[in-house]
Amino acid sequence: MSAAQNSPRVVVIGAGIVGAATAYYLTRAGAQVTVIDALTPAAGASGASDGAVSVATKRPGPMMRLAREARSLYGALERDGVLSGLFHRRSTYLFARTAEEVALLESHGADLANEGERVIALTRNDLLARIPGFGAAILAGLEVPDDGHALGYQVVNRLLAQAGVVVRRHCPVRGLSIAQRRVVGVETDDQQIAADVVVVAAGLGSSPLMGIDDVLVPRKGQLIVTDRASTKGAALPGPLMSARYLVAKRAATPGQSGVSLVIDPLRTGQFLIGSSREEGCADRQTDARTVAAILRDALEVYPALARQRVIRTFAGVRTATRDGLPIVGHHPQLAGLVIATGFEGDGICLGPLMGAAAARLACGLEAQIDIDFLTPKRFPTPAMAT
């Protein structure tokens, strides 16, 4: 390697999970690295979701094979001391309201248990031993004991942290200079910065970056969050997730829009209450009648929650794609340029291990494990200029 290959200048682009994670990577690497915002860090989906880092959810296949090391590599951050006291583990819980959904569980625990995954079958006296206070309308559940949860904005933090590097904030780039077909830099209002290597990681903004036509589809989500049901810790043991949510994830569909209900219990005893799945919607307001339907569904299936208040409603914007898989790899036109976006809802969970793998891109590795189906040459792409 050439001295600039031994420690390339980077650029990343987008200070979310990835974004992040990629650059606490490349300074482990001994890369010279430059991040850029156009806001500031965890402002987008990072800094507005429920914090799984969870399998249980996963599409079955590759992604749910993804989900699994990245799973492993929080503990391992958390054992190491970078993430330490930001990852915890606890079950997640599935539940089923109707027969079909009661067969799409027994499917998906299959699929799970044959990725190796614990999981443990329970029926409604089960999940009532769990969980008192179930509605009358669940049927039977499903418990993945190993899954785990980070807060976004806490681990954006503490990766930006360790890797030293302090972020360019509110600062938007307007394009990348590109000469003799490579990426050489990337231009803001004011300056132009050189790089070696551009990642652009930066959610709905790496659209126009990419030059890949109609690929990112904004997605939002309206959540709620209560007053505290406990003083002592989490009101729950775990996450009480809708089978509807599989649906979704099993089967990506253009349009798909509703509500797929999740009740998180948060660390600090209240309840984080989502989310709606809005298609093509990138603005952050919440309205009553999203609000409402997501507490009507909340209140039939755990029915305490009538003693909760609601102090806050937000909403995020979910960086989806039209197949419904992240993006990630070198571009295929273009050299020196790598993306890392398109994580919709499994950004927290998948984060520091696609900045892992974008990191060793950008520093002309082979990324360690498999992540040719996220390549962006599944994709049609216009001819760039040059």
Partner chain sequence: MSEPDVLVVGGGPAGVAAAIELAQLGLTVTLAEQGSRLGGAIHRQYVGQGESPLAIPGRHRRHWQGLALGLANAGERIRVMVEAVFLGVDGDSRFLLDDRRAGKVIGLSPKAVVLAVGAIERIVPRPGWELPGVTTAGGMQLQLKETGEAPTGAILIAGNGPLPLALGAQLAAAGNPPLAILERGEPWRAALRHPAAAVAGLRSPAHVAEAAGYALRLARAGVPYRSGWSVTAIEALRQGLLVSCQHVSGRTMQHRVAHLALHDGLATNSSGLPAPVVDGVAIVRAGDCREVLGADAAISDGLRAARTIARQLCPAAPQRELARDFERELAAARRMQRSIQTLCRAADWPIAPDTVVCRCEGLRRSDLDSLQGASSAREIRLLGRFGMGACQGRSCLASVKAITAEAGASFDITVADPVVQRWPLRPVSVVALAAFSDV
Contents of the next structure:
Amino acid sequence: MSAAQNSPRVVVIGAGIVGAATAYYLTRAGAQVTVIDALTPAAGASGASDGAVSVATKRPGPMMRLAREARSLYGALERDGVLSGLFHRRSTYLFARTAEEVALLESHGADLANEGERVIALTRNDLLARIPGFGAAILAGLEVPDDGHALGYQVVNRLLAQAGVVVRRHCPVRGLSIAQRRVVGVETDDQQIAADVVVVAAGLGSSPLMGIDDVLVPRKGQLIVTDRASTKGAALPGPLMSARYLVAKRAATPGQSGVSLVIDPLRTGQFLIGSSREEGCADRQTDARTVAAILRDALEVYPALARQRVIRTFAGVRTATRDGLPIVGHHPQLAGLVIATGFEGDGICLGPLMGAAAARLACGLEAQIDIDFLTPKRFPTPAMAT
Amino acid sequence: MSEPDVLVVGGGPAGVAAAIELAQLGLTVTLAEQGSRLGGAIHRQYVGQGESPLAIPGRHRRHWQGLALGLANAGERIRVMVEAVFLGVDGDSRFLLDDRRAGKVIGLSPKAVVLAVGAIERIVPRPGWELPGVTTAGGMQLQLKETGEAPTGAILIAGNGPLPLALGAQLAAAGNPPLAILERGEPWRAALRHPAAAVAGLRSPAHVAEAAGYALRLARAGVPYRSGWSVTAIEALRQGLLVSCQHVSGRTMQHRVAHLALHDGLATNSSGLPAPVVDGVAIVRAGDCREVLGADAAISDGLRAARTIARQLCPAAPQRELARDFERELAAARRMQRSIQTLCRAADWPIAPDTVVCRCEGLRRSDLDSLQGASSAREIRLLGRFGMGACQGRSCLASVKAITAEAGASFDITVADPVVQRWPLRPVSVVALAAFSDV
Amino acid sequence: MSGTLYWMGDAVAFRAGETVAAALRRSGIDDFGPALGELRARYFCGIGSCQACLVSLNGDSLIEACLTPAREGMRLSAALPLAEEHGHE
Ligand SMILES: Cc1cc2nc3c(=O)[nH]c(=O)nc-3n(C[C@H](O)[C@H](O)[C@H](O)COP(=O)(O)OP(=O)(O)OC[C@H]3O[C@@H](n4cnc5c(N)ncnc54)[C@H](O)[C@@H]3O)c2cc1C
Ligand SMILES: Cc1cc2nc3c(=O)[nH]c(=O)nc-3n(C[C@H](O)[C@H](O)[C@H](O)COP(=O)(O)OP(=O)(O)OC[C@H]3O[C@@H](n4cnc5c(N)ncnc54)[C@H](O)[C@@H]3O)c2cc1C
Ligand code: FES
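Okay, that's the form predicted alone, but what's the structure of the form predicted together with its partner chain?
Let us now look at the entire complex, which starts with that chain.
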């Protein structure tokens, strides 16, 4: 297997941001890479999401540290030209509307600062000085100045182009070929593709492929796109995120459904407004009830939105896990199988970093960062057929 | 407001005819029209005092009078909502209307729906088509019918098919005949080559009379009708437009005008409309939004749609005697349309690199060409932003389809995701949508 | 004429029942101001489909001039300058 180690044949299942990043790092490492997607690149969550590359909203602890790493990788990729023009630095503005949320922002700000993140506590007046249109309901805020933004589908497209791999489209992988407790390839409708290593980065579609049952949960999010508020770039200096979002994010297992409001100023001058968290929903429908609730919330926060028209709504499906952490690592029993899924609402931010880690694992190396806490081994595995 | 049995969208002849028939069959109807008056494209109402100066053909006037009477007789059974824009069906199977008078979006759950949203005009992009002063021929005609007043200054009409003739004659009646009517096809030559088509066209006395009336008025006003001519480019001058035209023989000509009306045919206004059944609710299309067959057939088709729905909603009720054979009427209209198409057939010309293709986002053909490798509709939308602007692709996707097909694309950008209900079909104010309520 | 609306501050007469676009047309206003990609807004299709005729009403969200009935005292302006006044960057 030494020839294979120098130039292993790797099949990556899924051309979302994680699969695309894995393919990019694998080709750089000299692997022979095949990327397969059931549909087209970015057909899953990566093409139906917001693009906050944000530390501001992460759960304190290892996830916050991971997000900081992930964000600096974006910076490096942008500087190196790989993602030039696609990653943009901007502040995140968390805002509070109740006394409880004010307290939450305070403790969250302290947690961020503890990790070495720059934070600026803002009074209502400070906030108004930065964003004049803020509504009367806003009591205080927290600015996280070193965050950024990237559009998932643009990153996917660029990484695949940089990797020089052609994606096999409309080619769902139906199963893995297994011989002696080792994955030796994948099966599609019309062929078997041999591989030394298989990386499962198929988002929600990973479930039947990764040999671990019942850990992935769909969590739908509805998003709203408005017309342009500006023709000269983003209409706000950064996204406005509700402190209520932190309640969802800081909980160990954010099971609850609800709305965590984000008003994201896109570089086109449009707003992207989201989003619901609808546990157990994998359809991509949007409904007027939910959209109206999001918009009412958004108007309270930023009344100037009254000048806009909604031109589109869409929904994406986040892949959540039972314990709220992504799954990245070697399969507990099967050799030659690397899993990278379960990124819930953080995959645009974490995608390139996790792709880099998955690529190293696929090449038989240690990950460049500590991702032991993401190992699939934390879930029980059913006995595998060989 | 209570739930109607049937929602009818579109206040043109098809929608109004369907609403009246449904009411007569005992059903309650909400008739939603985006404009402030009923009438649709053909019966756009004159806002001035007395008679419109345009000399609208008697047949069309009688048809509308009949429909208006039917509406009045239907009384409470038909609730007319004007300035109400249909936004599509959401994931909860609500039929959404942007009720602009009330300033809010409402959701209906009717038992059945008729969609009668008419046709849109096809405009093949050419350099300068996006300039102010350039309108569609139908668009110019609607304002003319509404006001009875022609635009001032020199007007050129360049198109394909019969609509330019009607517009030209009506402009003449309003006192400002066009410089010329340019027809891209060569109907006289085509008639010699396809005599059957010409004969089929003559089999409808009403249409022949209408066309003869227009021709007479155009002749009296001295308006030349030039066949085989296309507009190839439009430039903005300090005052007005410079329109370059080319004949099939290669001859060229330029006109200085204040207004240019373009028309490359009609197409169903069906982009983004929901499927025939959503969550058990039958959605029947009627009139030009189902098949472009013209004003007379729109009425027949509206009646047909109403009967189809009535059969489903009240299967036990005795069916009313079919006094009319809708299928025959529609077949006759179809023959008429085919013969017009055969007689006026003209090839589209290539779209040059710097021609605006998507007006909403200001994208040109070269922007589309630079998307090499984008080999799905989704990528063309996401990466190229084609079809992502305010008109949601209604104006550009036909051209994008033609261009990508030329390049050998295997996908059809005009086909939407079948799994997901697309809404809003039209942009809607944030405030109105935030105020959403079910009825 | 039965009413007056305002286009970029200038009075425009209209007749009851007609659309904003018809009133602007009568006053010789074909150019509705800047649009994206260095294009201009203008009346085109007349049926709400092309979205080329968008104007701003009283500084609120945009409306189609071809669909909206003219009403007394309406203050209409080009769609884009509004956007620019609160843009950042
Ligand atoms: C509403 C919403 C907002 C979000 N906002 C943010 C945000 O602001 N910041 C952030 O960091 N993250 C955000 N996310 C999360 C982010 O979008 C996801 O975590 C990320 O896109 C996941 O990427 P992925 O590559 O793991 O999966 P996906 O993008 O879902 O890709 C999986 C791919 O695998 C393919 N596939 C599935 N099954 C098979 C099979 N059997 N064979 C072959 N191919 C298969 C699919 O077609 C798909 O293309 C948001 C998500 C949503 C839904
Ligand atoms: C601009 C134009 C001008 C035309 N002029 C002529 C002519 O002079 N002579 C002729 O014979 N034919 C003309 N036609 C063809 C004409 O469409 C048919 O002859 C006939 O009017 C078809 O009737 P209909 O009821 O199917 O559609 P239409 O008469 O077009 O009626 C459709 C109605 O639906 C409404 N509508 C559309 N979308 C929505 C929505 N989302 N929500 C609510 N309401 C909506 C429209 O405002 C319209 O009132 C024209 C077509 C167009 C597009
Ligand atoms: S002119 Fe096309 S939408 Fe108004």
